[in-house]
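Presented below, as structure tokens, is a lone chain in the form predicted on its own.
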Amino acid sequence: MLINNEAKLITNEYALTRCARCNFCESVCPTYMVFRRRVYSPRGRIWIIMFLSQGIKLSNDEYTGLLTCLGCRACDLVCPAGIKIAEAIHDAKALLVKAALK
């Protein structure tokens, strides 16, 4: 339950619901360019964080998608909604690590 509440804070703090699904972030994401799967894109990672906030159990693929973000921040530069996607992903990754250590 704690992870859900903390994921909600990340969702709200970074206003992830503002994502317009424009896909600009996908065109600059190195991991998406390699894997060509939404789960490895910034947009997919936003949805994964939102799944966490709703208490939805993640698949191994979704965990991997979130954890493989390189933190390059290219997605932040092209996001027309001004979402700091890389920072939100960083915080979510820290949340997963913290939960795993408990």
Given for the second form:
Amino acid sequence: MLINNEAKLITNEYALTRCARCNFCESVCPTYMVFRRRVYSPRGRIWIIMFLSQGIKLSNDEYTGLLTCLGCRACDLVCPAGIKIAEAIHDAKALLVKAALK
Amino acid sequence: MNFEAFRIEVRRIIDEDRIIESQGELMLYSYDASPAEQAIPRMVIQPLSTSEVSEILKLANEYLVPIVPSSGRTSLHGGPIPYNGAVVVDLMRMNKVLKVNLEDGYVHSEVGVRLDELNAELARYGHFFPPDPASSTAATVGGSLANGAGGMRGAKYGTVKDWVLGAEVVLPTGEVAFMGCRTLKCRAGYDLLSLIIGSEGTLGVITNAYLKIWPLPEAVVRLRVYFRSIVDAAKAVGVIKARGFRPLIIEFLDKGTMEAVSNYVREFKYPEGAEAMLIIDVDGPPEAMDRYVNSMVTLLREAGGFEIEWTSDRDEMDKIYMARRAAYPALLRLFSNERVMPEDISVPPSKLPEAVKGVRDIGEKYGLRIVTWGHVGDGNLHPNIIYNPGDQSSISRLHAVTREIGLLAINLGGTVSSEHGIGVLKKDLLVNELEVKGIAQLRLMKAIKKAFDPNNILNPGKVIDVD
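Show the same protein again, this time as the form predicted in complex with the partner chain rather than the form predicted on its own.
Up next: the whole complex, starting with the chain shown before.
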């Protein structure tokens, strides 16, 4: 299956389009605090999964952003829309690794 | 615009890892928290200092490149969206609390500090910065100043414009100016600082500010009361103020909000017949609290309130407040296929009953569900309009509803934007408001924009259109 189709499955499974763009998740994310780049923030990461599902080619920074999620789930606790952000990112990481190994 | 020349010169002064040009990362700057149309910036630059911001603006002014200053990106009216290939200046790396000075009563902070981070630091000194927008966990000092943010404590403490002593501002020409003073009293000519506060990044880029701070309240008691009609609840707010009370917060929730919360949080129940709920925080010296609370309870009973509860226990206070805190998540989860547009109007508190009823009627007229809560102590209502982003009719009805709610506020002597700003979504309503208050002000606003930003490079197309 194409990587963007699989990203679509993740987008749908976790209903990422429910993101209300409030940015509460960014303020608790340890990697954003260190890097201060939005590809290293939960909101950034789930939007990148959605971009991936639209067939947008990712840059190195965007890949690294997804892969450096620590899985701490601090974002899940503050998401008002109740999106399981960390799990969605985990699935996207698995997808990227699988694609790289092919 | 000569973007290529700008790009080459910016690369000479800013490190490569602080210039963003890849498509995916740029798209993360294409939206805010509003339904405004998205737009992708040409480039994002992350300066570290006022002098870097100044250099960037000098170049932008020379090469006529539009610049959108940005930080927390929690705006609700499209203010930080980079239309027409603008370049975003992301101030999130300027994130230090520089100094807390209790003797002079200020905190000196860079703009990329989030409000909750600022208050966590100030709490160590027994002080706080009172403006508290609901997004304070993500919203920054810079965004709050640029948007003239308010919040729950507005009834007692006003909005950010009342809490800024002075600010360092980079003008679109690259010149740097310290506007305002570091002292409480300040009469140094025209008040340019007040023009900058709430200008939504259209007049200058704020890089750091001296903010007034205040001792934390000594004691707080939280009251919860229900009303059988929203009009009674709104009237009670008027009585509270008329009797000389200045509560820390007066939060209003309508039945729709309570219904949504009770579907989302199982422990939350509300009594039958309750059409509205108020949460009131009274603060003062511990010795006076019993007296304050007794008079407040008597007053609320006289005003038709029932099932009144009060507590000073932290956990119990949290339980009462949960109804308000859970309101937004409850809406997002109950209407998960739809979107919520938080509206923002103010009316004089005496007009609240008419406003609340008017909002309800507008929702019914257009067949859109509106759930209303608000910081009613200062007459500020947030009607939350539920709409379907995939349905064109729903979107046009959303626009009609926001427009009519704005006109309702104007007719009641209020304002179309209390604390969210104008951005792109309320430019028309702003003109409507100025038509009532004196349209000459629009000419003055355009002249002010021109005086600050002759080449119209700073956040163009926001707040007002210049000719």
